[in-house]
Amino acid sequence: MTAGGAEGHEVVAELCPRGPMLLRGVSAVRDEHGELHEATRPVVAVCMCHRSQRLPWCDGTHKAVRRD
């Protein structure tokens, strides 16, 4: 996964604890397969568990995953 920022904008990422990855000043995010998705808020919020279905965007199933 990439992701990109708009031009002079800094890009910050925080990946929160069993959660997911949130991207502060991104315009996009390009997925494992290659596909551009626009991200169209100040925060995204990125699936790190793959469970998620609005890949690449956490729908928060996370919370249900059983966690060891």
Contents of the next structure:
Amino acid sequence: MTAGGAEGHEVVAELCPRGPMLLRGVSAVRDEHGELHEATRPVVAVCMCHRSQRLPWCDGTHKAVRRD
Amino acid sequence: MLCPRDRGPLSAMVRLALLGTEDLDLERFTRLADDVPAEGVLTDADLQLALWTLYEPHYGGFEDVPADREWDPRLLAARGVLERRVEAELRRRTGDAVAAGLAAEGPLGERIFDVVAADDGPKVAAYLHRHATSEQVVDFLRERTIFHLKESDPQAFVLPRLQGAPKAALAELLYDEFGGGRPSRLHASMFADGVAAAGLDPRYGAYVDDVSATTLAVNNAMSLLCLHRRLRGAAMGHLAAFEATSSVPSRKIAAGIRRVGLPEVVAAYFDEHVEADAVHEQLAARTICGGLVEQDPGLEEDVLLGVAVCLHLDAVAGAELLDRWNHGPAVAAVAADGPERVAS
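Could you please show the structure of the form predicted in complex with its partner chain, as a counterpart to the form predicted on its own just displayed?
Now the complete complex, all chains and molecules, led by this one.
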């Protein structure tokens, strides 16, 4: 999935199988409660399993979730 | 940092050669190195310190050693003698794990995560989380100074040996490790702030005379893999396993640090690694290792070798730490905590 941006500066979201969503070049992520979380690194991992203790960021907890 | 104190004949010969006191007799050096039995290579403090000391001129160097010793052919030959012993032993110990990884199915990135998840090494992070005393946490930090105060420096040597997507991803990962343009966020600087707050000397190499042989072996393996272009696949496999065993354990270590009441800045370093390494493990396993093997399928075995080397050495070093800290019921309690392990 690709969000629009200035030419040559598009933001590409990368969905990792069984893992988080990687976002490059974003300045912040707004969570479902409307709260804005500043992105402090060049690539951020957004939690997709909703079990992270550091939402909206991935903290690796998805690995403890049983896989099929 | 000054050239470390020797711990036996090999490290003494290296020290004297680096200081310019005595030329290194390569024949004698080789004979002494060959005297170390294969199964003892990774735990021999003299051999591991000699190798660590031979690598260091490629990094920060020693104040009392002339800079041109870095490319002294005789010292490089001595380094090669030790490297051949260490590499052979690492390959011997990880042969079965590499074969199992090759036989497994699915994309390489996924297989790396599976191998790491299936590993059941000693649970240092779980012990630090629930049971360690303040002194044991500080002991852990002291051993870790050898690695964290030059964090990611070995992997930076690999960048020119990669191309395309894996190179871009490693650069992205390293940029984050090196603070994203902010010196105060250099991971090595953050660790220095933490160890200073914990009452330790934050200067790189301050504890090289004190750390265990296996701590030196863990660090030497990274230099071995990262300084040889032919081993670039293994260097990146090692990085992937390292990152994939960091995020969850870092959370436990941070909790343990808070539990024993060490200053907040110590825990903050491990907090940073919870989020950072959740990103880095994806980059390293999928984009770097997966991409590398897509470009050059012949590197698959090397990548899996690096993964296995990281897991094996961390198990050896972790077992030694747990053994040093106690022989009591706490270890059994950790063993009951479930299948988790720590690498970083």
